[in-house]
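Coming up is one lone chain in structure tokens, specifically the form predicted alone.
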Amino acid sequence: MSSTASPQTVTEDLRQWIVAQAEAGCRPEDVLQAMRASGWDEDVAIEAMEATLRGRLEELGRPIPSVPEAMPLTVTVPVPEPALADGATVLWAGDREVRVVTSMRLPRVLVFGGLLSDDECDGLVALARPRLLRSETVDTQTGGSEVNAARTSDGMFFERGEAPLIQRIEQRIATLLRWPLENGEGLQVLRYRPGAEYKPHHDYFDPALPGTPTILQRGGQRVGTLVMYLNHPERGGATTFPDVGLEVAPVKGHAVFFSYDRAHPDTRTLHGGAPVLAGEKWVATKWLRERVFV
């Protein structure tokens, strides 16, 4: 049958969208559902997911199904991990040795002792002091970011690399997580005062809000975070994992890395920053993304 309808174009924007949803372990049922919904003619959606995820597939060096029907819409992706292979228990980082202290599977969380050392911990702080604002949060209704309720501190962002503390810290990390120093977002810095928390959270942007795919074009998705400890609160301040009851204490030099392969909840990488309940407590976080990090 003919048609007089205008030809509709599958851009790079529909392209992320749908391997957005594979990566949060959408059904292909209902994402050929939502591209209905649209508007899309349902053979081009059935053609655009399949070329996409073949796409997808060949990009992360996976076997492609022989029969269209057997593409599978749920795609992990690689994520940073440490040597740890052998059952080590003591790292190398390139120009210091970091102690394994914790490892859980699901969620893939590690705990590394010593990261830090107490001069770089300071220097941290010294260097982020004099720029720290109210924090805010990335904005996935929009791509831009905002001030948000659940989250009650202050910090900064440095730019990857600004500084030679932060290139030896930054290379530190690229060298134990086996992942590329330019995968990486700038270091942020945050201060949070008696009564501060974030509250549990994903760090993966959501696929199903609109402002992902504008986040995504900066170097994909994220696939990791480690955060690091600054100083010791007095009480209080632990990153906590609701899912599985996992709470881990801030101590200074110390850091907790956990990775996600997917944008699901399903990865159990709920987390969040307990209050504080005296004192101050300083973390430094790096977020790993899929690609190059713009």
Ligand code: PD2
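None of these values were measured; they are calculated from a predicted model. Residue numbers count along the first chain shown, from 1. By rigid core we mean the largest C-alpha set that fits within 1.5 Å across both forms. Compared with the form predicted together with the named molecule:
Positional change of D43 between the two forms reaches 2 Å or more at the C-alpha, relative to the superposed core.
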The other form holds:
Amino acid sequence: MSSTASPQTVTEDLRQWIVAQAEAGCRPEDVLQAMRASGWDEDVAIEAMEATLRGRLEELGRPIPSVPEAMPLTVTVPVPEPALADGATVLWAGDREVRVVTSMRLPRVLVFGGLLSDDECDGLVALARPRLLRSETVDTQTGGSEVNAARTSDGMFFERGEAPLIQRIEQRIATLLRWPLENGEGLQVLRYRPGAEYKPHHDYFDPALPGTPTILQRGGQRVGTLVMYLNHPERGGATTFPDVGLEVAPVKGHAVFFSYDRAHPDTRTLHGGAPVLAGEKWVATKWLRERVFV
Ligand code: PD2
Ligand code: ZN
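Switch from the form predicted alone to the form predicted together with the named molecule and print that structure.
Below is the whole assembly, all chains and molecules, this chain first.
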């Protein structure tokens, strides 16, 4: 550090930024370059990166390399995953058997059959219908929410555990995916009318956007998504994964689950809701965070 520079301390904001860059797969030299461009002395920047990533690995209970050069700058995080023994076709979800209909490695996608009963689907629709509003998504510029032209459905959020039916479904999801119930966001219900769609997007929060650090304060990143189909549209409405040409048909009581171990398109979890061509499509989405979501 030059003698005229002000003292350079690693603030919590900077620490979060370094972790987000690493988890997004940025090259170390680019992270270093960005820090130097904003006035950081090179040696101090390297030390800050190493210390921060060492701390992050400790937090995650991962081994710390003895030589700094071996520091993995692409840090992946644990994700929800069911206990799928080789060839298993059914899973016990605590109060119900769930069928495994489709399984893919990259992206990690699983399609479950019979996750919800018909009565549970109808019950969720009945609770959600009177509370529907034009859908909003998280505004990643500010961390607030906004009406989004890429999503032409109507939607609402339940509070976690707000009704016995919601509690039961949330507990089933937590058991099935082996992920703490407290790390889940409240269920979101969406209704798509004919012509409505959800353009392809990633569900993780883009580390490069200015609103992301604010969003991550509550529970960290999203690491998994479960979209549950509450009815069977007459035509259209598949959940699509354009990177791999996968289309999941919306079938009442089925669900598609996908996970992402870092906030990066390499996870191939780009996905969308194809336009509904006839009838309506109803889904309930559960997003799972790294940590407790309060
Ligand atoms: O309704 C869907 O198929 C869909 C597609 C993409 C839902 C979501 N994303 C979501 O809720 O994130
Ligand atoms: Zn999505």
